[in-house]
Structures are given as structure tokens and as C-alpha cells.
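The form predicted on its own is given below as one chain in C-alpha cells.
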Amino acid sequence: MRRSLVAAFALCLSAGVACAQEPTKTPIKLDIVNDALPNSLTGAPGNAEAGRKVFLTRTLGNCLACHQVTSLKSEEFHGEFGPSLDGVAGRYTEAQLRLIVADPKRIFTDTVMPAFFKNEGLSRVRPEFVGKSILTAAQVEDVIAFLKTLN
């Protein structure tokens, strides 16, 4: 339980601290069919390796602090909060992995993972974080590419 709420502390602290985007006025509008995200936020495939480094980065993804992943069993603090993800790329789309990464909760209601390219709708958000979401949208497809290799 202890090992839990560490991992979901280190969860909300890098999603504070690290916004990658820039203010925006606009907010981000995402084309979801069928609860997926079927384009490239970029119009461009993202690219794996640095995506696994946005997804170990703990002031970016740090989606290791809730998730395991057999592959990066040599990185250390690996998390038991969220499902691991073995197998990933096997279970959803590219599509479904785009709009889980973005928004989580447009899929699972219940979720505590933040969404990665969102700025409006959030909640407790300090001042200089307002307009911004944790990743960019060259990130979010990074990390998808990164997950689409782990089968």
C-alpha cells in the first residue's frame, strides 16, 4: 500500500512540475471516433526511443512510477499502481494508446492518471501550470511509438 501511494505522489508531483507546453488560450480539441484518436497529433509517427525516454523521465512521463515493463526491468522504482504494460501494443490500437496517453479518462472514468495533452477541465492547478498540459503533442506520439514496441 505504502509502495502505492509513493508511486502516486511521484505521479501528481511530475505531472506539476514539468508542463512541457506553453500556454495556450485555445484549448487543445482532440478528434475522437469511437474512443480513439485516430490521427497523429502531429501528422508525423513519433519516434520510440525518445519516447522511452519521455516515458522515464520523471519530470515528463514518469509512467514508470505507476506502471511495470518487463523490458525496463534494469530501471529502478518500477510502480504497481497502474496495470503493467506487457503486452500493451497487443491489447489497444495506436489510436486507443493516443487517447488513453492524452486523456485517460475518456476511457477509464475512474482513473488517476493525468491526462498528457489536455489544458482546460483540470483540476487543482497551480497558477503557472494553468494553459499548459504535461507533454507536447510530438511527445504524447513519442510515447506512443515507445508503447507500440512493447508486445
Given for the second form:
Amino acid sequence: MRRSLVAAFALCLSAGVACAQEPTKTPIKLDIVNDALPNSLTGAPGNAEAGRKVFLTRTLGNCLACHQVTSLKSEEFHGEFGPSLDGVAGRYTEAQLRLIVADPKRIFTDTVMPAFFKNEGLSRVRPEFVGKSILTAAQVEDVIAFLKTLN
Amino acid sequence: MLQRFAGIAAAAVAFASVATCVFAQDAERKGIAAPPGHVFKTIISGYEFRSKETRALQDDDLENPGFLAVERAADVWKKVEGAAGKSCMSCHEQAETSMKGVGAAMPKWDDKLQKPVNLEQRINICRTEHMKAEPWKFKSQELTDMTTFVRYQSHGMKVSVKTDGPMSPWFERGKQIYYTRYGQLDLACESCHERNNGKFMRADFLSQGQTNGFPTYRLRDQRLVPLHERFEGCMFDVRAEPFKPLSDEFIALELYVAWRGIGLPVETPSVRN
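Next up, the form predicted in complex with the partner chain. The previous block was the form predicted on its own.
Below is the entire complex, every chain and molecule, led by the chain shown above.
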């Protein structure tokens, strides 16, 4: 899976402009087992410190826009759309957290939380984001590693 | 003026980051009772969701920067332009009387075009057909100023759009757009302005997304922003390809969203962050 994404990207570079109109990335397929994603999306564990950055960065996770986290108290503007993520590692297994981040509508029907690892089935996506998920597989794994520190 | 705004922005940030104030402000939000069958129980203007400083700026006619546009357009109203040798005043005389209530009831059905038109389109129709002048570009200072000026003549009057008869398919189309999720973030207008209004999102309190204050002076942009530019911005932010300003889609959406704010007083020119 990951290899095919890399290959698609390389193809993109050589094809140049044509890429912008023609998304060459294959649709992401999630291996869901019992409402969870047991396997790491990269095959390796993520990095919690990198995950904290992804969590906070507006153009990446932007998770704080909707959630509150006490250990990030020094950061401004904790949003109120979603619940506090304090202790979330105790409420869900790693595999459940992975699916919640990758495609939360599979767990919370009709939620406003975006799917961070999904690249199709969306409407009027701006051209520069067509065929792309909000986060890469590695970034999702990093966020999961960070969420696991919230216990 | 610039310094004043910097102070206001700082005050807003300081205010917002004190969590307890979030609830203190909540209790003060005043609204109007919605008619039966409406989506909200209480219809609340975006004004109520803004900081005390921003509200004070809107309320003070001398300090409210939106009034500069009203003054500029009052001069243009009298100015002869175009091959027909007319000004707005040649036909409409005093705007204070001829335009009273007009801006509160837009978009309106146009028999000739067989579709609803909003205020910007109506003004440009007068320029091209009645004045034989060039239409003003969307987002140009001239068009936004004149839109503000005409709508200001309805200041304090209730928003009252017609949604039946030939308007009804447009209303339904607008409603459909309102509830459709768009963009990479997969969010609908409803996700934010219906389900989550009153809540804090990043640096902002989410309002009901009402249109009674448009064009609105945005402190962030330091200029008046027309409604369809705000629609574009809200779609852009969810990483969606926005519809075009003055497109049929945005006119339908404008009609539907105006209905969601039915009965609110026109606040143009309002002030928002």
C-alpha cells in the first residue's frame, strides 16, 4: 500500500503539470476488524513528540480547534466541538483510536470530526487536495502515539 | 484608527482565552423568537457572539468604519455615469425614502430574468440597463459601498424574504447546499452554524451564520466584506472549491440563509472580527 503511494508520487513528479488534474493516488482502503484498525498504517509505531506537532498544527491535525487537552494548557484556543481528550488512552485501545482518527464516521455516525486518512467519496474538494488524505499514514501513527500519552 | 484596532484585537484574544468568560457571555446572548416550523427556537444575530469591544465599535456611528462606505456611496448615488446620462438619484431621488426596506427583502424575484436577484445584481442591472454604464465588479469598492449604502436604508428593519411561489425551488436548492458536506474536511454549513453555534472553535465563537449584518466590516481585513465573499471563505476553509460569487448556487444559498434569520434587524454596516 505504502509502496504504491510512493510510486504514484514519483510518477507525479515526472509527469509534471498533468498531475494536478489527474489524481494518480489510489483510494485508501482500511483493514477494519471489529470497529478498529489493529495494524499500524506504516507497519511501524509512531513518534509521540512528532504526533504532538501534528495534533497542534493548523494545516495538519488541527485537533485543538475542536478538542481540549489539559497537558496542552499552554497552547491557546482549545475548541469545544468535541470532548476533552484527557484520559482518552484509557477509554479506547490503540486500534480503536486508529480508526477514530482515520475515519471517525465509522464509529460516530454523522460526526463533524473529519476523516484524516480518507481520500475519496468527498464533494467539491479543492484541486490541490483531490486524491489526498489530510494526514499521511506516518502522521496518523504519530498522532496515535501522542494520544497514547493521554492517560 | 490602526492602533485602536490592534488594541481591540488584543482585548478579544485576552478575553477569549479566559475559559470562564465563555459561559459568562453565553447567558447574555439575546435573540428573537423564531416563527413556527423554523430550524431554530431563537434566532440570534452574529453581533451577540462578538466581543464587547467589537459590538461597541458597531454601535458607534462615528467610530464604525463601515460608515465611511455609506458616505462614499452617498456621493456616488448623485453622480451621473454612463451613456444615458443618469445617476441613481435621477430615477430614485432620495435613497432614504426610495430604498427604505429594499435591502431587508433581498434576494427578490425578478420577472424579466425569471430568477431571484440579490442587491449587488440589482444595482448592476440598473447600471447596465438603466444607466448604460459598466457593471461594477464583485468585491470592487464601488459595488460593496453601494450595496452597503442601499442596505443601510433598511437599518433596524426586519429581514423578510419571500420563499414561496417561483422562489420555492431556489429555497430548496439553497437548503440542500446548506446541509451538504463539502471539501476535504467534509463539513456542511450545518456542521458549524447549526449544530455547534455558541461553541468555541479555535479563536472564534461560532455564530448561527446569519446574514443580517452584510456587507460587514471585518477587522481582520480592514474593509467591508460582501456576503458571497464570506460564503466563499467558509467553503474554502473546509478545503472545498467554493461556488462563484453571484452564481445561482450562492443566490439560492443567500435566499435560504436569509430565511434562517427571518425577523432579525438589518445591522448593515455591522462589524465583525
